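As structure tokens, one chain now follows by itself in the form predicted alone.
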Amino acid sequence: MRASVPLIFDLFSAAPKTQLEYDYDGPSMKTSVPGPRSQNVGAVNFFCNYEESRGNYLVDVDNNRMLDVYTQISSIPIGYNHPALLKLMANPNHLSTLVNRPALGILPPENFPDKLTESLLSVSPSGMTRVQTMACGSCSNENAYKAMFIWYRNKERGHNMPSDEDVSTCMINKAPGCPDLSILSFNGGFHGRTMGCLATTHSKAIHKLDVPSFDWPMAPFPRLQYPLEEFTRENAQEEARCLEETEDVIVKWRQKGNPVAGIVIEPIQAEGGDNHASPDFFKGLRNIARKHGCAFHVDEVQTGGGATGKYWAHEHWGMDDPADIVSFSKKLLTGGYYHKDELQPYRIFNTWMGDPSKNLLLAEVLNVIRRENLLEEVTRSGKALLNGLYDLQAQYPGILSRARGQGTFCAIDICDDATRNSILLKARDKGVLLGGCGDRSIRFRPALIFKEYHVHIFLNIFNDVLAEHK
């Protein structure tokens, strides 16, 4: 097996390579990294150098420059200072656009409907007709939640009309006014760092510690074995298996008086380490929602923008009505949520709700997604990226399992977290950054311009790092 990676990178050689015109062609390393300009500083990794960063390619003030295969947390959709945002940005039709940052909720510009329109509505998903704009994806969740239980309550009521006890308890923090309803969410999930997101995440001790929280339930998320398609019998046990305890959480809290009004889930959860679940789980649940009258919420904050092969992760389930509220922030470069008709509740709002310059980007990213094909380019530099870690899974087992990924939003597994730590500052020093997700794993999360020759110079940087470690 030690002949795999060669081998790719052969394949690769005799491949075609057309190099973006705005790319650099390789990292090139100074210092170590953080180098001498970064060190000191703390929980910051390194300094950057974003006018010299380029396409795949981010600069830090020592001037090294590292093949990124991060993206600021998944948050870069076309990759440092493309030429198409740069021409977008010199246009002075835009100044007004970047200097006047209006309270969108009572005064937004004359051009805001269009925008929406060119940018988050042209890619709204299957089912949603609305969209509310927020600045990040903590806040975008957070109103989600106050939406699905505003839609619960009116829905108890049989109107939007409280009552005068409803007014008068939620004032001093009493039932009716403020009820007794929760949010189920699921083991090893992440929605943010809000007080509400917070309760309803469970990936790291260090995001919850020291918070008060709400009682709210958490369902098991399924703990699926790799490759899926060698382990389907006992995949589709564990999934019956969450999916009947979710149930019985929805019917126990219900019985505590303390109901169920929304589920939210990741279509793969990210931070809490890129752990996967069927398109049968996922329909399973929004079932399991519809039965017992609850919201269902699809967090799309890092999964959304492209990164799996299609705009939004939970196309990938086939399904015509996945969802009542989808969330999203991270490459859609603003914050927020699409939602059903009945959750448009009109008491969300704060300051801003976004940023109409974002919407004026994301208009021009779709543009260069669809020119450029680069979700076409995503599913064939996943399939590359998935088979090399195959590959060098096979070649170091004592390192390396449990390789997954769709598109380019693939994980692997390292053999204990001091190891991975090991490994990550290693390959930063080769000049790759990569990021660490869950207790072990690493994850992948590329630009949607990183192309097939951007996975070979990944994975024999990576073989490298490797061959260090056997």
Contents of the next structure:
There are 2 protein chains.
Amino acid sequence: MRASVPLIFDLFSAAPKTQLEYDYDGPSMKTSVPGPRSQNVGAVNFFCNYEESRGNYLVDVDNNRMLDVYTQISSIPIGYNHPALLKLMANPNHLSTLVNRPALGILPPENFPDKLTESLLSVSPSGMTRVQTMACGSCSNENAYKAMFIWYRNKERGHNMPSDEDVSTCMINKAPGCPDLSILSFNGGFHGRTMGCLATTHSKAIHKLDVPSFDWPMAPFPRLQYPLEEFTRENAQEEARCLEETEDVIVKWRQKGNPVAGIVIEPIQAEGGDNHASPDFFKGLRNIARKHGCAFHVDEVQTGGGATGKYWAHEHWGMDDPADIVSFSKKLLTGGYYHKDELQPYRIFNTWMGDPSKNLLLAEVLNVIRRENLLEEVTRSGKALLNGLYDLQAQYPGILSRARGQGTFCAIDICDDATRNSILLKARDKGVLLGGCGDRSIRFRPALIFKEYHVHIFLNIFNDVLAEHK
Amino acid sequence: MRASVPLIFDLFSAAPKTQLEYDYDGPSMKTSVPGPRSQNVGAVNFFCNYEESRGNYLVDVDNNRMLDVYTQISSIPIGYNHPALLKLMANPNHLSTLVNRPALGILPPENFPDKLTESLLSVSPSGMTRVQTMACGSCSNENAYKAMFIWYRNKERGHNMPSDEDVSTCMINKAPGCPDLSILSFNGGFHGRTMGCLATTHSKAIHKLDVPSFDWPMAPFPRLQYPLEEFTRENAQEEARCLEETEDVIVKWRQKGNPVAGIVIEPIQAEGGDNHASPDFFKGLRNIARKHGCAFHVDEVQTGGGATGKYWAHEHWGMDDPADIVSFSKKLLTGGYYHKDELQPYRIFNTWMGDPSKNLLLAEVLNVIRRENLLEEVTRSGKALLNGLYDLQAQYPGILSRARGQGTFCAIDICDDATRNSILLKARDKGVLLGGCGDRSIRFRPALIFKEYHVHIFLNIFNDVLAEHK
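Let's see the other form, the form predicted in complex with another copy of the chain, since the form predicted alone is already up.
Shown next: the complete complex, the earlier chain at its head.
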């Protein structure tokens, strides 16, 4: 830790105005983690003191204070105990929203459509005028898939009136009522762990093992070389190959009587190892979907909410008509999906269909993002982070490779799985909380309030950890 | 409305001490519903003013005040704006829980296991020592099914180490990694609308239509005659027939290579039409599950939480070992499931895995239930309700039949679908909110604070509506 002190000091004196007032000024470790007060139970990492956590710092029950660059699997948008959110929740006008959870689909609160217009619809992806909230990310994708199946069948029939055979067969899980239709997904993709979602998830065996699945097609996701700008020709070839195979798979599944109703893809494959692809790849894929009559679903559960420097990672593609459905959760605090008019939500229903108390928090998060220009800040911090990772990669070529990212949504590969896991634990004991993804990557998922000086605190500690591994 | 006034007055003067202080004293209608301020949007019934709603009364945006006997599809445990819940949420000590939603599976808050012990585990079903929270009812059932599949495969293997073939095949949705295993469910059952749940749902075509499904078996749920005590012999025969067919189906699916890993059933089929079965039926089914090595999952999403006069409807069976898994949501305010030790949760995971802010509310709901002896009250109100329905059934034999129920979890059949729907709308315009289920039933789903005098307010108004239909 000694080496890092002067640099942190320099940063504080250089940029005192940008420091967050409600944040701590750095990590502070009392014990190794998990400490004595964190009984280790199953998959639990350690127990937390959320009351004492602030801004970018998560405090555990042993009073260890860690710079959080993982943020509850990328789900804390503006840090812990943000004053704006504390103030919001302390407002007695909102008590009723906290204690009376409605069945939103039939008995919404007064002005609910207006509130959606002010919050979720104020950041609608291009071409999408409607949104449906859900309780979590998996439910969002499950229902998005259902919306695509219903849309596809209505298109096949030419209208939305089912036949008597449709009605009678669906009750016993048989076609044509429960049709042989599929969702195409990508190798390395992750879309959740409920049974529909899981049939499109292909990141780790442990997620899928022992659970029955559907005969749905999987296409290759491009395996690009980084930095992207140094390998444009090779990467373009790889993407062309993947698009070609995708189209082959669509044709093949149609021929075997299980046509692709929808294509689902992450703008950056997160759980699967932070795999990027170019705007041209996604434009090509969008065209393939259109050509073959498949709906196009962009899963922004992990990428959405600002971490790439835009509300939606797909905005970096620069398309007017990027998708038919865009799902979200995590940093948006509520699950849900945006959709085009023609993917009518009428038959999508459950008891809660979201939670107005989460929408309330989200509206204030969006206010904070706008007021504090957090997307610009993320872009700035993200550049500092990626440049720092490039420097470290040059310094530790035996350990690090493939630094990559957009905004603060960054990752780097470690030489092997065991070293990766050791680095994660050592960084934690030095006060930096990180997460892994893929086989041997580390993913960086800070909150949107992760400033340049936090980047430098992180880089210093990460450098110390790497020096010990050299 | 005139006919009902004296009776209400009598009730108030007879039992003033039991009236809820925070409740309204009766319905008050300004317009028909939906009124002018409720713009009708798709499936929305009307817009609500949750701030002004109190106890058993839901107030809409036109200031119509309705006695709520449906409670947001059975999901409001102790009425609107209960003072205990308002006080809880106004406590600044809980602000942190409201604004910092953790990834519960890896970074739970301090004392989280203790808090579960005080709340959910304090009402554990017999034989179940563990609970896993989830965000909603569908996610609860999806994950319960996964837990049963994992348990079944470990049992088949004799250990929990997958083979290389398991690992490689699961990544492409193929057996043996994604095995051909099934969940047996019942005709008329409802277990949610995500794709795994939907394959076990057989209540209405509209839920299932156009969504691909699994080749999973469906067994007949007994169609009993009511009142149950008058048809014991006929009903026992019907139940024996259903048990026999269930066993046949299990054998058949095993023979065709898609064995039944688990059986899922509701203690009272709710969405499917409030269909009851006897404790003997469920005991027989439990034995069949044991005999054939299937896990037994009781879905208490709608029945759980006290409306039958016990926390869990399956307690009425009087069994020490009623199930391997019991799922819940709705009145419990959080989704989740209890399970036996051997259905280990280790591989069940997602980002949120529930929400501590909902657990906080639930703990206080359980305090209120105990403090106010609400289960006894429910039993008392339920008797008054069912007796009232019997009386009305005798008075309107051309309209009403098959009155049935346990606690306040009651239902009655109407002569036909059109009359049922007309009665629901007329009751609403007179200030009573009811819900339908099945083809032509009305289900009664009041909160646990629905007292005998609320029963009489309801019966008076229901009588007026029926008189107009006679």
